Amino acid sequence: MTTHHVVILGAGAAGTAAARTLVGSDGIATTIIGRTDETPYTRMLIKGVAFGLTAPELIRLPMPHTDFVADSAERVDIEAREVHLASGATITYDSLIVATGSRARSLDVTVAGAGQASRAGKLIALHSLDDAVRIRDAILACAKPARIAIYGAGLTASETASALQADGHQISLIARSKIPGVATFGRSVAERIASDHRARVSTFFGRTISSIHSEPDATVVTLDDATNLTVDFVIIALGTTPLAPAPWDEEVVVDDRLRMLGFDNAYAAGGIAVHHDDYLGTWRIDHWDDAAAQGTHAAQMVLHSVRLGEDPGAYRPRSAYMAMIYGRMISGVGFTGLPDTGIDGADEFIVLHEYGDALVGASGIDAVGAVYQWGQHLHEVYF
């Protein structure tokens, strides 16, 4: 039997899930290419490292039993089916799955003082394990309740504000939107989370950062309305952007089966993938469980292409998330960034998200069981 070589770029949720799906299949050889000098880890657990609750080594991600190459992919030659690595090596493939994930969205280049503050360790993203260690060290260096500004108010930022406020730190939460988190939670849930933020921390919604001035003993953050905030350091949590090797311009566009548009035997999954389909339009989800589900689906597509598995069909987002924010359990399943089109439940707050004639997501507050029950009916025409 001829061996079909599948190369997976990325050793996060999507890449490892794809490899686990492929391992053990007759006639399939799998190689994962991780980043140079980076130990794979579970990104959803880095907040525990940042808050000092978890040691970095405890969130290492177990690798599937397959070939692993610690070398960064710099360029892919789709026509020749070659991956060119930072070390100068080249790896050929029969099928490719790009699962290189995302990078933290940074401050606008026009923000004065951002570069200096970053170099001084006063401006830190919360996206990678290295980021989490820097935040932990910055908190410890304060040797007292810290004054922390958080720029962003989505899922990661909201959890971070909640956890740090509970630990006694003084939090200033800045968001560009007057109702932050709508793209993640839906408007109804986002409005309630925003109300909880206002009750617990200092909020500056509908504002942007115009400059940062960093001194040894304090950092002054100036907002676009000339408000000055004196803090110890700033956490940036503005979401993510796709991270891909050349020849892609960041994002990798896929169809509803995670196939790269215009290329044979090439797929993308997870935070790198921007979906263009007739079902949800153009969309992207960047969280751990959905990335793993996409990785599994892409691997199933590979197996189907070489007649070693059934056609998995079109990918439909069904994964769940949970977050504890100020003592409330926020949960969601499926695609929850759409406008709210229905509220269900007398005792629990549940919001339904529809697209066309189908239920595509559900979210809620302190209603995990009910949200998950609705999750069993996603992508069904239910009325």
Ligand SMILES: Cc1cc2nc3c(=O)[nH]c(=O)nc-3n(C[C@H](O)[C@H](O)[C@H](O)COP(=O)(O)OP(=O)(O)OC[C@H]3O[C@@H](n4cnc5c(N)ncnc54)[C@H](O)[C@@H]3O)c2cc1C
Contents of the next structure:
Amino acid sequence: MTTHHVVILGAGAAGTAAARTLVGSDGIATTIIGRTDETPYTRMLIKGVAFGLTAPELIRLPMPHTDFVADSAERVDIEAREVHLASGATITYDSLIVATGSRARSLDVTVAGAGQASRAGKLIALHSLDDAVRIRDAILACAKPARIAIYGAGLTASETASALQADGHQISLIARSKIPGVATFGRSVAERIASDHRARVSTFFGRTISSIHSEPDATVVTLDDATNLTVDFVIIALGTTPLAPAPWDEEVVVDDRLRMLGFDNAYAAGGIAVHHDDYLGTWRIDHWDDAAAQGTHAAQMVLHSVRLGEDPGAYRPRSAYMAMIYGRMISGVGFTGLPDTGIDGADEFIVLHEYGDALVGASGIDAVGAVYQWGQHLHEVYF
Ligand SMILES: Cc1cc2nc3c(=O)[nH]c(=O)nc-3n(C[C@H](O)[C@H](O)[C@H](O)COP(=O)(O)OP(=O)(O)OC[C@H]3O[C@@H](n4cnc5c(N)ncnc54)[C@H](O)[C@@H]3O)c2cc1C
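So that was the form predicted on its own. Now I'd like the form predicted in complex with the named molecule, please.
Now the full complex is given, and it begins with the chain already shown.
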């Protein structure tokens, strides 16, 4: 029996879940390619490091029992089925799963002073473990309470504002949208989270940052309405954008079975994957459990392609996420990114996300049980 070599790019949620699905299959050899000099870690847990609650070594991501090479993938030669690595080595594959995740969305290039503030350690993204360590150290270097501006008000920014406020710091939360998070949680949940923010921290919603001026003892953030905020440092949490090696560089478009459009024997899963299907249109989810579910699905597709497994069918998002914000548990299942949502009249804290005639997601506040129950019916209930 010839061996089918599956190469997985990225040792995160999607990549390790894919590898775990493949381990033990007769005739399959799997190699995970991770970043040069990086010990794989659980990205969703870096917040604990940033808040000073968790030591970096505690969030290491256990690797499946498979070959692992820490040598960043720089380029994929689709014709030759070769991955070119940063060291100059190449590795050939029969099937490829790209699971390289995302990078932090950065500040607009027009924001004056951003480069200088970043070099001075006063403007820090929250996306990698290195970022988290920088934030932890920046907080430790400040007198308490630290004055911290957070730009963004999605899930990560909201959790960060909530945790740092609870730890006694002075938080200024800046967001472009007047009601941040509508596209993530649905309007009624987003409105309640926005109202909690207003009650606990200084909010500047509907505002953008025009400039950042950092001096040794303070950083001045100027907003587009000329408001000046004097802070110790700024955390950027504006969401993520896909990150892939060449020839893709950015997003990788997949069909409903996670096959890359236009490429044979190649799949993508997790934060890198932009889904394009007849069911939800064009969509992307960047949550841990969904990335892992996509990785599993992509691996099942590989097994099916070599007649070692059943056809897993079309991928439908069903996974859950949770976040504690000011003591309230925000939860969601499935695809909760649709701006126009239906609201369940029985409980105002549950938002049902519908697309066409289908229920595709549910989100809520302090309603984990109900949200999970709705999760049992996703993609099946038709109104
Ligand atoms: C601060 C923060 C908090 C979060 N909190 C939560 C949460 O509470 N709950 C939740 O569900 N989700 C959370 N998330 C989101 C979650 O972490 C991501 O959705 C998930 O990690 C995506 O999985 P992935 O496999 O697509 O990417 P990742 O887990 O990021 O894995 C991608 C891997 O590929 C590697 N890589 C990238 N480029 C290359 C290359 N060229 N060659 C080799 N390797 C490469 C990366 O180093 C990384 O190890 C959070 C994210 C952040 C940033």
